[in-house]
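Okay, so here's just one chain, in structure tokens, the form predicted alone.
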Amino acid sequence: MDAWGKRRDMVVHEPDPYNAEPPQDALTDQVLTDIDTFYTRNHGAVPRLDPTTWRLRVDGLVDRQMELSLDDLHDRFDRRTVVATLQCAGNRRAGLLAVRDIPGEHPWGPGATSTAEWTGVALADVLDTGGVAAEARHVAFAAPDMAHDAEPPQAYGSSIEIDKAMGAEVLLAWQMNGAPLPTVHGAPVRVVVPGYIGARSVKWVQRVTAQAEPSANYFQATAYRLQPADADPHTAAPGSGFALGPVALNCAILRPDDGSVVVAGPTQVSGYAFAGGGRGVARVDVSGDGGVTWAQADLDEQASPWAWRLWRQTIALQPGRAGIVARAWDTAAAVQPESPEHVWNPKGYVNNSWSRVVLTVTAAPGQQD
């Protein structure tokens, strides 16, 4: 384990602030991601908060402002558990970097996605206790971690729409996979917003504010917005593009890895598929010839409406080079776009193009090339 309790083969994109994803093979075969394997995205140094003195302030457009301790959350509200996948908006950015450079952004692979069982209390129950005013349209979250990549440098913050905030699935969580929430994942309490990009699930949350407008924090007003391909993110005005919220339909091939050498014959291909916003994954197609012909993969059961689905398909491969492609369909009949060229953007967000790997297939013993 490393200093953050993570496995030593994590792909570390930046040591400080700590940003890392697991090797993609580590995500196969189990619905819940082990805590030591779960990806980590940070914009500032990880704060270490004392749970005995931590307080959550609830304010803004509420009838009663509140200040709640961790014991208050435990004792005054019903406990809830939700299985939910979190996905970084920069997941699979490496595929967009292969199209055109994106200076200053981490080359995330498909491992910036993980699934856990989260336990805490419903944000809606806390807000109901405070009494939300009719004019509230958004709920903003504030945390103490200072982000020096913000302009100007500031503590991290974000917001979600009031309708989402009042959903029973949105949690103020203090447990992850049945264990106390680790510091690097937001202890003592974090927000978990299932179906939305990970940037909205604010860690180390200290303030919840009901308000009429979205958060003015840099990470809501300027970052985590999808800009058109011809935009300059360094000169774009705050509020340009549109804010990323629900996760776009996506899937990734996790095994075998791109560039692998495999033996001709039946080869199992496996991965994950995920659709945010409460949509389900209806189908995953896999092709062994670069997308000319397709076969439907076997899908695991979905652990919750907010979790990914793992899939697998066995393909017969002949000696030579093989282009394996996977694409997902959601329950609204949307399908992933074919090419990363079609979704390239200047911040490298939301690469949900078809997942592709190229394999070298060698002849089996006794088989001629």
Ligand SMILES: Nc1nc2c(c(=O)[nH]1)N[C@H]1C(S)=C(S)[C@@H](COP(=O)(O)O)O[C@H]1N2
The other form holds:
Amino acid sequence: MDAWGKRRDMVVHEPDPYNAEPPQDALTDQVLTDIDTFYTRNHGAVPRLDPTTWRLRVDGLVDRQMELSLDDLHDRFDRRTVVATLQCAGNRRAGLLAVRDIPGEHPWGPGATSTAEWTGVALADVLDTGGVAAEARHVAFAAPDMAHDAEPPQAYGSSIEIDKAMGAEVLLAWQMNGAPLPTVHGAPVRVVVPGYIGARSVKWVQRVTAQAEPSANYFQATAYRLQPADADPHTAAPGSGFALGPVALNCAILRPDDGSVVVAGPTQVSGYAFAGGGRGVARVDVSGDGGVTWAQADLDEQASPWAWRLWRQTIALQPGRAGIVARAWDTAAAVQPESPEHVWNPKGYVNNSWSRVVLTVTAAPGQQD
Ligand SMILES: Nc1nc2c(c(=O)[nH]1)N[C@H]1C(S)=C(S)[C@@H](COP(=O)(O)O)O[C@H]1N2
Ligand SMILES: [Mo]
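Could you give the coordinates for the form predicted together with the ligand, as opposed to the form predicted alone above?
Every chain and every other molecule in the complex is listed next, the one we just looked at coming first.
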């Protein structure tokens, strides 16, 4: 294992700040991602906070400001557990880079997505204890880690709308898969905003503020916003484009790997599909001929409204080149867009185009080519 407790074969996009995704094959077969395999995205150096002196400040448009210790969270509120997938808005950016370069952003594959069982307290219970004023429209989160990729450099923060913040699924969490939250994932306490892009799930959270406006933090006002293809992200004004919140419907083929060589005959294709915002994954189609004909994949159960669904499908492959394609549908009958050209944007967020891999299929032994 490496310094942050991750498996040695992580794909490390940057060592410091540490940004890494698992080899995609490692995400198949189990709903909950092992902690050593779970992707991690950090904009600044990972802080080590002392859990005994850590406090959560609750302030802004509340009747009672509060300062809560870890013991207060443990003792004064009901414990909640939610199975939720985290997906970075940069997940699958590599597919957008193939369309047009996106300087200064990590070329994430489909592994910037992982699922855990999170345990903590409902943010809503804490806010209710503080008494949220009627004028509050957003809840902002602040952390101490300094992000030098922000302009100007600043500590990490974000916000979510008050309606989402009051949802029972949004947690202040100190456990991941039943184990203490690891440092790199936000110890002692992080926010988990199920169904929203990972950027809203603020790690090492120290302050929760009810307010009338969204957070003015760089990562809410300037980054993690969807800009039109012709915008220049370096000159775009804060507040331009729109803030990313609920995760767009997405899927990825995890196995077999793009470019691999397989033997002709039945081949199992497997991957994940994820519909953010609490919508379910209704169907996944898989094609073995580049999208001419489709078969429906077998879907694993939807472990929670906030979790991905794993899927698999066995398709028959003939010798030659095979274009494998997968696309998901959600419970509102939305389907993924066909090509990355349609969704390209200057910061490279939300590549939810059809997942494609190309295989070289060799003749089975004894078979005529
Ligand atoms: N304090 C803080 N919180 C943060 C970040 C960060 O850099 N600092 N990165 C965000 C982003 S962009 C993502 S995708 C998720 C990643 O969470 P993980 O590292 O636990 O996988 O954390 C979010 N919360
Ligand atoms: Mo992210």
